[in-house]
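Only one chain comes next, encoded as structure tokens, the form predicted alone.
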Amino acid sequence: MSKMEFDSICKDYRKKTALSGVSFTVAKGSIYGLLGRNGAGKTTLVNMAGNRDFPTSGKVKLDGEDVKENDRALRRIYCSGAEELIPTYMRVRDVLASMRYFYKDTDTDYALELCKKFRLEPAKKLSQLSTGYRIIAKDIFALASGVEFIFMDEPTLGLDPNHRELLYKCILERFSDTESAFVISTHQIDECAGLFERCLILKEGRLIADEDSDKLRRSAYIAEGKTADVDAFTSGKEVLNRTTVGTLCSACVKGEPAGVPDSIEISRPTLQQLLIALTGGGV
């Protein structure tokens, strides 16, 4: 099974360390969520996967080969992000045609089918598209690229709910047909939670979780009730975060609940709630 390895990745800028000793593996046949707050290092990792940025130390490898300036490896990887890397004077259909020069397995017919589903006119220039439709075009390029490893950085940015739902369906269908590895970085966490088999969570440039999604959610619970009751129940436990509104309190607690009094209500956190608890504040 083909795999990409991010081996002890560090990235230092002049006044900031963006990534510090990040290691994980991405294998074909899985969909990964790359999650974290703004500035956690997600986009930097995606750019490194596509040779748009380079580690200060550490390596990104595909089946044991360093991907740095390695066209043979890079032909098997597609990275899509919010930044404008494709000339906006190009028409959608011309981008698809040009992709075949580097990505030999680009499926133009499939891309045109997606254009119909999303009501995107292939004859339009990227500069003529709205912000949302430019993102849709980039998503279509990624899905049609025919590669084994697809990285999508904020693929739903600017998309309305209908288009987001359609995109999730298309990703699942494409994954089912190809078993390409998908790595999706997004802030639409609960919407995408059903896609992710595994979650990679970054906090301030460090990888704090590399876990099966269901197992990750089961690693904590939410205790709710009157503040005094919650404080008494959680005393001595690892509380990830705590919210108080008036006389009521909600605490996200690491581990399994035991000895729960009748005054406390227990539930499992959503993936977004758990991410907030693990990384602090909003996402």
Second form
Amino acid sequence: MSKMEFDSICKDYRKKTALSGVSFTVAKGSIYGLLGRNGAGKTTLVNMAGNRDFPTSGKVKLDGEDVKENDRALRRIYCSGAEELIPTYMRVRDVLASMRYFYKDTDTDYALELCKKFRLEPAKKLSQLSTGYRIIAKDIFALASGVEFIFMDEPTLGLDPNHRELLYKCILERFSDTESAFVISTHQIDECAGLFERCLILKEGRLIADEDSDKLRRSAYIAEGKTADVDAFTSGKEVLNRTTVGTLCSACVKGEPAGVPDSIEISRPTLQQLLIALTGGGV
Amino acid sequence: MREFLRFSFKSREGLLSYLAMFGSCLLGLFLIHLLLLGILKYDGDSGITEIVIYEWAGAVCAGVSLAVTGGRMLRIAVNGGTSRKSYLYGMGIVSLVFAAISAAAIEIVYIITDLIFECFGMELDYFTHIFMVIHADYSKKINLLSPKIIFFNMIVILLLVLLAYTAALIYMGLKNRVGKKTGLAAAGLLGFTYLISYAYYDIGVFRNIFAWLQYILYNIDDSILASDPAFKEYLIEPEFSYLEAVGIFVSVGLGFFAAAYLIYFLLARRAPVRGRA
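Since the structure above is the form predicted alone, I would like to see how the form predicted in complex with its partner chain looks, so please show that one next.
Below is the entire complex, every chain and molecule, led by the chain shown above.
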């Protein structure tokens, strides 16, 4: 099975470290969620994967081959970045035609079928599309690229709920047809949670979690009750996040619940709650 | 690199896009000439009026077209999984082909314009090829359609296009590395240096090269290209053969281009490619 390895990726800008020693593996046949707060380094990471930017140190490898400046490897990866590289004067169908020069397996028929599903006119220029439709067009290019590794940075930005639902369905369909690896960076965490087999969580340029989604959710629990009871129960435990509203308190605690008193209610956090807890709370 | 070359020459976003942009500029220049023709005719101008339009303006148009098209091609190519190395090597070949096509296009439009001017009893200059002069009353006539003259004109224009490309390459290199404004400033400064040194031979480094080229140009013009048996007493001994002169012009053009290309290569090799957020 093909796999992409990110090996100790660091990216330093003049005044900021965007990524610091990030290592993980993306295998074909899985959908990954790349999660984190704004400025966590998700876009930088996607740019590294697509050779749009270069790491200060570390390597991105595809089946053991360095991806950097390697056309053969790069043609197996498609990055739909947050920044628009495709000139907006281009028509949707012309973008698809130009993609065929680089990605031989670009499925134009499938792309046109998706255009119909999303009610996107292929004859329109990207500049004539609304923000949402421009993102849809980018998503369609990624889905139709026919490559083994697809990175989608904010694929739902500006999309209405109906289009988001349709997109998730299309991603799943495409995934089951091609088994391509999808790495999806998004802030619509709970909506996408069902898609992700594995989650990669970045915090301030560091990878703080690389786990199976279900396992990750089961790695913590939420204890709710009166503040005094919750404080007593969580004493000595690793509290990831704590919220107090009036006399009530909710704490996200790492580990398995044990010896829970009747005054405390236990539930599993959603992926979004867990992400908030892991990445610094609601601040 | 093969994919990038195929994309450059076959897709709408490559050569076609360049030609559309450059062609529009040439059409604009052509219309300006026709406008000038109307004005000069109306004024009954009978003297010599120098207008320096097609060559330098055509070359500037070619440079701007390359900068715009090249930038777009880079973004599309990188989006298509093309390495910088492939893009940069490919762009070297693409630029030279674009330059040759541009030089040929400028010469064709030049000839068409000249034919139109002839219909009105005037003609574009044939003495220098660089400075175009409208003669209402001319005495020496050469055949502008002679292949030797057409080819030599194209070579001279090619040199100017390659010089314009050097500014375009500096702009493209700095744009991604530092920023658009720096790129524009550097390219503008380089263009201005060319202009000043070319027009007034006043900038140290380029002075000798341009003075030398101008000397060759006059020599080859007077001795070979415009040799008219009726004016034998004015003819001078050629110091360079036709092929030597062509070789010198091509070499100088390629030399300048190679230097700018090297700078572009170094600047763009590790530069991130960004689009609009």
